[in-house]
Every structure is written in C-alpha cells, then in structure tokens.
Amino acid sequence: MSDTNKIPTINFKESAMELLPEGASFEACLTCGLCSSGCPASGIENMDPRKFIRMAMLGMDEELSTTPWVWCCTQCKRCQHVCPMNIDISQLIFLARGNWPLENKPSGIVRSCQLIRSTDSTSAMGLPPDDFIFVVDDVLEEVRETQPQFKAMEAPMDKKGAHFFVNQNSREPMNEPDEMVPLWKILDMVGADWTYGSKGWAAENFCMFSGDEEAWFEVIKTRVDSVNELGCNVWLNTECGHSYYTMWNAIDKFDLDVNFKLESLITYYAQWIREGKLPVNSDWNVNKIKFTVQDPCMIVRKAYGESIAEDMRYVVEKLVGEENFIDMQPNRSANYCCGGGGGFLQAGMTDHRRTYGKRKFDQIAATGAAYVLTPCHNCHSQMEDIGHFYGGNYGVVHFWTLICLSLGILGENERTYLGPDLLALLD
C-alpha cells in the first residue's frame, strides 16, 4: 500500500446514517465494548470496532479514511452479532475499502480481482475455461484407469438441465487437482445429477473484498448467467465459505434474476447421511483420534446461521464418533473468525493476520484436537499457517476427505492433508 495522502476523505457519520435501515441510529451505540472484546482485530493498527464507530460519530474522517485497519477487519460481523443495538460496522468497512484508490489497496486482493475478471471462468487464479476442462478430463481419466470401482464415474461439463451446478475453488484444479476427486466420488455414490459449467465454475470472489461494487456485480452476473443458461435447479456451493456469501448477497443487492436456488454442500452431506446414501460411520477411528470443527463466518454467522452449524456437527459426529468430537468455545454463530477471510490472506499483511489468528489458534489448542474440519478454503489455509507459526500440533482437513476415508474409497493421491496417524489407518 502506497501513500495514504492520495486517499479521499469520506464523511463517515453522514455515510453511516445513509447505510442504516429506517429507525436505526449509530448514535444508539452504548460504548459497552462488547464489539471490541469479541473482535480478534482489536488493537491492530491501534484500532477496534468501538473506536471506529466513536471516531465516525466525532467526525474524525481523515483518520478513518486512511487507516490500514479496514484491511485487517475481515468483515466477519461478530461485532454486530454481540452488539445489543445490532450495529453493523462491516458496512462502513466496505465503504472505506471502496474509497481507497486502486494503487493504494493491497496488491494481492487487487490482483485476485483482476484475474477473476480476466476469463469467463471467474477464477481468482486466472485459470481459463479450456484449461479447467482439460484438468477435469485428465484427472477423471486417471481415476478411471487406476481405481476400477470408479471406471464409470462422470465429471460432467456444461450438462444442460442438470439438477446441481457445482462450483469449485480454483486451488484444486490449479494446484491440487486430486482434491477434486473425493467430491466427485461423493456425488457419484449418491447418484447426484450434476455438472460443472465451463463458464463461472470458480467459487472465490475477491472483488467484493476489494470494495469494488462494479467488479463484484460483473463476476456474479457471469456466474448467474452460466447457471441460468444451463437450466440448473441448484447452484451448489462446495467447501468454500465466502463464495456462498458473495453470491447470495450480490443477488439480493443487485436484484439479479435467478432461476435457481443457492444451497451448501454441507446441508446435502447431512441429508445424504440421514437418507443412507452416504453410509459413513466412525468404525475406522479405532485410535479415538480427536476432531474439532471451525464455523466459517461466511456461511454460518453471515448466511445460514445455526442450521448449517448443526448440520456440520451432525456430519462430524457421524464421521469420527460423538465422543471424539470436541467443540471450540465459543462456537456456531458466536465463533471467532480465524482471520483468513475478508481478503486478509491476500492482503500481504502477514504479521497482522497472524496476530489476528492467535485467538483462533488458542481456541483450537484448548480443544486438544488432532484435526480441524472446516468447509472453507480460507479458513483451511489460515489455520494451517497459524498452526505452523505458533507451534501447533494439529492438521486441517476437508469434509470430503474424511467422508471418503470413512467409506473406504479415499485414493492414494487424495490424502494430502492426512497426518501420520490417519495415514497409518489406511496402510
């Protein structure tokens, strides 16, 4: 980030009043401090949520317009969750981010947004449609050849009228293509009618995090058009947290015409287990390995709420055994953001991000769990990083990995995130 003198000044009090719903008031802030005590970003850059609001009400616009803290706040909305007056500070953070000139914004977030807009894939890594199709076909061919029980498995592309339009985080086809396979196996086992779209297949969206409404709209419009054109009934969000929030929030914000529903794969994991389509059990966990779960802010507190948090716990307990699941405290909608969201991972502010993540590390360490399960790539990367940095002794795994492990169908190339204790059970 360059010279902050180039950043225009916002009238935060005036803007705050315009953002509020009818009858609400930022003047209602009780200065109780609940927001700051519950915010892992408090103290970074000498700022916290309560201070931000009070400075806005006092007209300290230049200071708020230029503080780098707006890039440390992950917009996780935990401050609003605990606020007795329901004050939403994240709206002001979004406004402040959008006010920064492009050259002043964190280059990693800007670059990710530019790459998303560079192809019809909407991939933050810039993977174009033809390359995505090639990777999918190549990996599928290998699985069919090396795993005979899946010789008839499909990974459809641009299938008209499929029930599910499935998205994928770009990390898989770009860097970890074998990590797509457990998802395909699950969809194959339950007999799902699904497809990828060559256009709009990617899940991530850092344009929203950059505060660029025009770019955010453009990306979501490409994805919506792709699903509508294929005539799919459900846009199925896979294990990527912010992609769900950026999609449904934009559809509502920009009043987009959609002919499909938005759903999370987590709810279907739970449904398919209840229906017996995924006959998982915890018999494999003979060594009573302990697990905990991270509630991604974007799909729990900011989207589904407690229902998806309960589905996650139902799935985990079926996979590892109820006695081997240890919940973090606090949890569900009250859980702390890990510090990986809001573009923080791409912001280049590593020291700040790890400072933020210390509270999450302490939460995980307190459980004594050997593994953390989370349906979010940003959470996954952040918790791995802070674990290494602070000397943790835990691993982070995808749900799809543990589901396939439980079912006895996890291939040799699909075990990247398993530690020696889990690998030993597969020998």
Given for the second form:
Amino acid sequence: MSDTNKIPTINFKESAMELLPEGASFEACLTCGLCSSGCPASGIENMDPRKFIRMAMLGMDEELSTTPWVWCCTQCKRCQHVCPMNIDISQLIFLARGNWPLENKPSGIVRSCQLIRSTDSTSAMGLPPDDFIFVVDDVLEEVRETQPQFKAMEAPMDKKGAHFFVNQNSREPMNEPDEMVPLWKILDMVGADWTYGSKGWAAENFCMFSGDEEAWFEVIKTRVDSVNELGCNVWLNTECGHSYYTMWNAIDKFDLDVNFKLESLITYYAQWIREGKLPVNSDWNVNKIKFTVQDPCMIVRKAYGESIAEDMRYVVEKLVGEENFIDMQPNRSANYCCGGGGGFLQAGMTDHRRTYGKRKFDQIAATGAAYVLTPCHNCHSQMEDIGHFYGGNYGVVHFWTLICLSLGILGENERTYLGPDLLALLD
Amino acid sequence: MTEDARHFKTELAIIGSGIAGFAASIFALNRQLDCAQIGNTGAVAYTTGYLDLLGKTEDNEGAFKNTHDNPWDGLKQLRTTHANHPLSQIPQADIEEGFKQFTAFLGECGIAYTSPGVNNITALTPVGTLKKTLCLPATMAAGPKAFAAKKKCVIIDFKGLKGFSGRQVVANLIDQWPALSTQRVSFPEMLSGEIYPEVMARALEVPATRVKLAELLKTAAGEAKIIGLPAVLGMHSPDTVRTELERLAGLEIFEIPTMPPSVPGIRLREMFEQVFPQKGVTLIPQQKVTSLTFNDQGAQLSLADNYGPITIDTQAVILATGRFLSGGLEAHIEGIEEPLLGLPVTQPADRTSWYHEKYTGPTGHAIHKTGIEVDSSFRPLASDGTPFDERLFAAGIILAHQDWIRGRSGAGIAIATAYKAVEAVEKFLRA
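Can you switch from the form predicted on its own and show the form predicted in complex with the partner chain instead?
Full assembly next; the chain just shown is listed first.
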C-alpha cells in the first residue's frame, strides 16, 4: 500500500448520485456527527464517516481516493443505521476499494480473493474439492469409530435433492477439522436432510471486500450453480457472517436466477429447539457462568434485522439460562462491528484493527461475561485477539459447541474453545 | 430467489420515532393496546434529555419574551391568547398525567427522571446559558440545585472533546455564579485526537474506566465538593455510573447536556429500541412508511427494510412524523406539503413570508408554526374541515399553531398530544 500515486481519482460526488436510490442524497447530510460518534473507525488515519462525506461534497476526491481508511472501515453500515437521513456511506467505501490498483490493495485480502477463485471450492484458503472430501471422510470415520453414539452419522457430499445445502468456513477443514463435528451431530440429531457440495461449499468471500465486483459475482455464481445443480431447497449458511451477506446481497445486485431460499443456521437452531428436536437446557450451568452474545453485522443489521437477533437470544437463553445471559450494550442492529469484518483481519493493519476493536472490548468488559457466543468466524477471531491484546479474560465460543455441550454430546476433540471452567463441568 | 414478504397485524400503528411516537407507544402499552411503531430514526438522538413543557410565550408583539417559572400559569395564559395552540386544547390534568406516565416509564427502564412539579427548573445549557424545563434526567438534577445555591463548583471538560467548553460555560455563568471554575482533564486511554461523548459514555460502563477517571476528577475538583461534567456518565446505566463515580471520587457529580450528537438522546433511543420489543411492541425504527391507505376494515401501511417488503394491517393510526427534519412535512417551491397522505397544511400565504428578516430574533418565523389541523379527538382534518379518516389520529410537532423551539415546549407538545391521541384511539377502538 506504499505507492499511492498510482491510485486513480474518483469523482465521489458524481458517483454518489449514480449509486444512490432516487430521492437519497449526500447533500441531505445535516453534519450532526451521529455517524462518526457511533463509528469505531473514527479517528483512525485521521478520518471518520462525517469527514468522508463532507470531503466528498467539497470535491476532495484525491484525498478520498487514496486514504487507507477505506480499508479500516468495515462497511458495517452502523453509520447509516444511526443517520436520521439514512445516508449510506459504505457504498462509497466499496467504490473506493475497487478503485485501488490490485498491487496497492492490502495483499491479504487480494490473496484471499485469488485463492477463492483458484478452485471450485470457492475457499479463501484454497482448499480444493478433493481435499475437502478427504478431510470430511477422514474426520467422519474417526468420529464413527471413537464415538459409538454416532457410528451411523453421515456427512453427505453432493447428495442430489437434499433439502439443505450446507456451507462451511474453510477454517474448519483446513485448521481445525474437529470443529465440523458438532455441526454434523446437530444435523444428525434433528434428522436434517442435508448435503455439502464439493463445488461451492466454502463460506467466505473476500472478493466483495476487495471491491472487485466481477470476482464477487463469479464466486457467487459458482455457489448458486452448485446449489441449483444439486436441486436443494435451502442454502443453509452456518456460523459465518459475511458469507450470508455476500450471497444474499449479490443475488439481488447481480439479478441471479436462484431456485432456493437462503437461510441462516441460527433460525433453525431456534426452530429445532422450539420443536423439541434439539432438547437443550441450561441444567449443566450449575456454576452460573455468564455469557453474552455478539450480533454479527452481516446477518443482523445488514440483513435479517431484529428477527434473527431475537432467535439468537432465544437460543442463548435456552442454552445457558436466562439469568446467565447478559446482553452487550448496544446490541442487535445497533451493535458495534467487532473490527474483524470487511477483510480487516486479513488486511495486515493490526494496530488499526485493534484500535477499532477497543470499542468491542469495552462492550464485552462491561458485561462481565466469561464467554461471548457468536455465529461468525471473523467476529470470533477478532474478539479473541482483542481479548488477549487488551488483557480481557473472556472466551469466545461457537453456538454449535455449546449446543453439543448442553446435549452432552461434545466429543473430546471438540472442546478447543472451552476454558477451564467449562472443561471442569465435562470431567 | 424465494423471499417471503412479512406481514404484521395490530390494533394501533404509530408512525414516527421521535418523542411523540415513543410517548404514544408508552401510553398505548399502559392502556393495553396492541401496537406497532414504525418510522425512520427520528431526531430523538438530538435531545438534551430535558423534558420542556412550556418555557416561553409570546408578548403582544409576537416575541417569545414571557418567561415562565410556573408553566401551568403559562398554559392558562396561552389558552386565552393562543386558543388554537395544541397545548391549549388539553386539560392540565391530562398533561400532568402524560408527563407522569412518561417519566415513570423511563425510570422503570433505567433512566431515572425528576418528577414533573409545579415549577419549571432553571437548567444549564451546553454553552452555560440558562433555560426553563419541567423535568430532567436524575444525572443532571444536581446542577440546577448547585446553581441555585451558588455552591463552589468545577466544570470539567475533556481534551479532544469538541462542542463542550468549560471555559465557555464558566464565562457565561460567572456573573451569577462566582464560585464556578473549570478544569480540563484527559479521558483515560483516549489521549489523542477527537473524542466523542458517546465513546466516553460507553467506556464509563466499564468499572475499570470509572476507577481511572475518578482519580483524575478528584485532583481536578480541588477543594470543590461538587463538579459538573458534560453528559458522558454511561449509556445503558447512567444512574449506576454516576453513583459509582461519585462514590469513587468522593464528590457530588452532575451532567450538563452537550451539543449533538449527545449522549442523553442516544440513551433514550437505545433504551426504547430495546425495551419496546420486550414489552410486545412491534418496533421498526429505521424505515420510513412509503404508503398508508384506509378502507372499511382498517388501514394498511407499506414499507421495506434491508430484508424486504413489510405490510402492517391496523385498526387505527397515529401520525407522529414531525416536521421538516424527520420528513413529516416537506417544503417545496410552491408550498409546504404533508407527503404521506397529502393532508392540508396550514402555512403562510406565500413563500416570502416563511421567514422573519431577523433570523435569530425572538419573534421566530411563520414557517415554524406550519402543520396540520386536528379536531378535538386529534383527528387530522381534510380540506373540507371534517376528519380525513375516523381511524387516523395525529400527535407531536406536525400539529399547526406552535413554535416549540422558541416556546421551549417540544417535549410538552409531544407528550401531551400523544397522550390525548392514544386516549382518543382507545375510545374509538373500544366503542
């Protein structure tokens, strides 16, 4: 990101007029500053959302075209959420990112996008379909052998006509394959008719974060084709935030032909618990360990809104006990981005990312909770990192881990994210 | 892609998410009405937190120069001089009850307020001038008392915080409050760059930050036993934050409102957004209603959020869409319009008479009295002078014949008219 001379200059004001829906205008900005006041990226690189808009209106295009701040804004849309005039700044950030020459963009994001496009898996870690199939088979075989209760469990691959097409963040098959097992157990327990697709199974999509529209489209097209080819009814997004948003937003943006529904696993966790298919309870939490929940921007504020936030809380309260759940403030659609989104974790701007994450750290610290539950891998990694960095003493756990813990079916290799307090309950 | 449109059914739909809209939801809850509240983020985040009823009325020349220590006396006067002012339509007992229910609700939900009393409180503004208000947040209550008693007091401001200057506050008050002085401190762990009240308030929700700040405040207070801070004492639990900070610092502490974006408004908004859904209100606070239609069976609202289209079927509607800022009224070259239903708007005869030539003069501007007309049940009137629809009611500053800014009566109009509108809705629904 050193040679900024090569970055072409965008006419932001003109572009804004083209991007915005009819009736919307950046000129409606009252300069009240609610956006900047509520933005964790304010002050980084001497920039904030209000300043960005004002500079755009003043024609300071060169400064805006070259500011590295566009890689620190996670496009979480909280600025728009709190804006009385409903001004969407994130679209300008997307535009600015896309305008940076490839060699100037943060290499981590670029590389992730390249890897996604390197195989049919659409995996940001470049795991090819055959390797994914191998890992799934290998882990499944071991579980069948070592956990007799699950000796008949399946992890179907390319099963035509399955109800659910299930995606998976590459981090699991690549780095921690045992973390796939709790998900399989849950799907097995509720009797779900599901499949992975060897093509397009991966969740992540850094091409959107690189501002590369063509690449973004290509990735989504591969995934949509895979679900359509298998004839699945539902593309089920598992515990990953931006995978949902990139797919959902792109289908509309690129007008893709889609014969299935997009759903979040959180919705189904809640449904299966309500239906009694997942008989979780909080009896295990005898020491009244406190939990909070992180609402990922990508599935709450930017997509489903309050309904999924409610489902998340329903699930958490069933799992840990209502009295042991402490909500973060603010929360739901008003929640802060953790600072791991928008490719920030991959951008190599560690100091800035941690400055951004201080707000999240304060939120978590204020709850006093011992654990944060979140259905998003970027949130998960970022909250762990800022916890260590700022001296917090909380853990971060996936929903699937706690569900299996509550059900008494969490295998020994599936306990990576449990602290001593939770591990003690299992011994 | 297969996408399901969402559909809600309710007894009462409240359009607007300012003070009037939120007040209407509170009164509807208290009357056990099933309700939904919809509307783009209102100006509620801009409030100082003060709940004004009536601070000033007009003299014979139309200048807002009559200041009222007793707002109820002011209202009596208003009824004789401005019979069409919305507050002139409402009995004192109803206004009192509205304020009582509104502040009680806020208190139950974690933002304690002083009780509405007989007299106005002389309160401090962000720049150290004085204004009359009826109720204020408990976190601010000690300020006016310290001012009244002229106690030795230090106003604290923070390095990097724009829009609040201790020097300015002291300069404006020193003649009346000689024992006032100011000190600047650096907020813990925010040593460089611009900092915002919202960020400080959230940081003070963390116990460790309070401990660090308390030490700085002790030093800054010197011999004073009472200090004033910009409104940053917590976001979600301000009363706890203030009590804890007072305990740690061994000082009495009060808040002074700041310029927008200010904490007291964000506190209210975030509280409403959390509490209403828990209490059964269908709250869609970020979206504008795009159409509202009436038929024999009820009314239907249409809107869309990030996720897709939403429709709401309802038996009654309260229009609390505000004036220009929130889009309840729109000013066009040819005149002022109510955009959702095209209701007739009472307004100056022509555009040239919208504004008085003295922009900041005490007379104010004719455009600030524009609005819609209602009957005694707070039903908006059509151009023939009859109710637009028996299911439609209105509340708040969209109503004509009031200049809430110069009258220091914004919350009063919002709360009292919402109270009456909900009362009328209940009467209609239960008839």
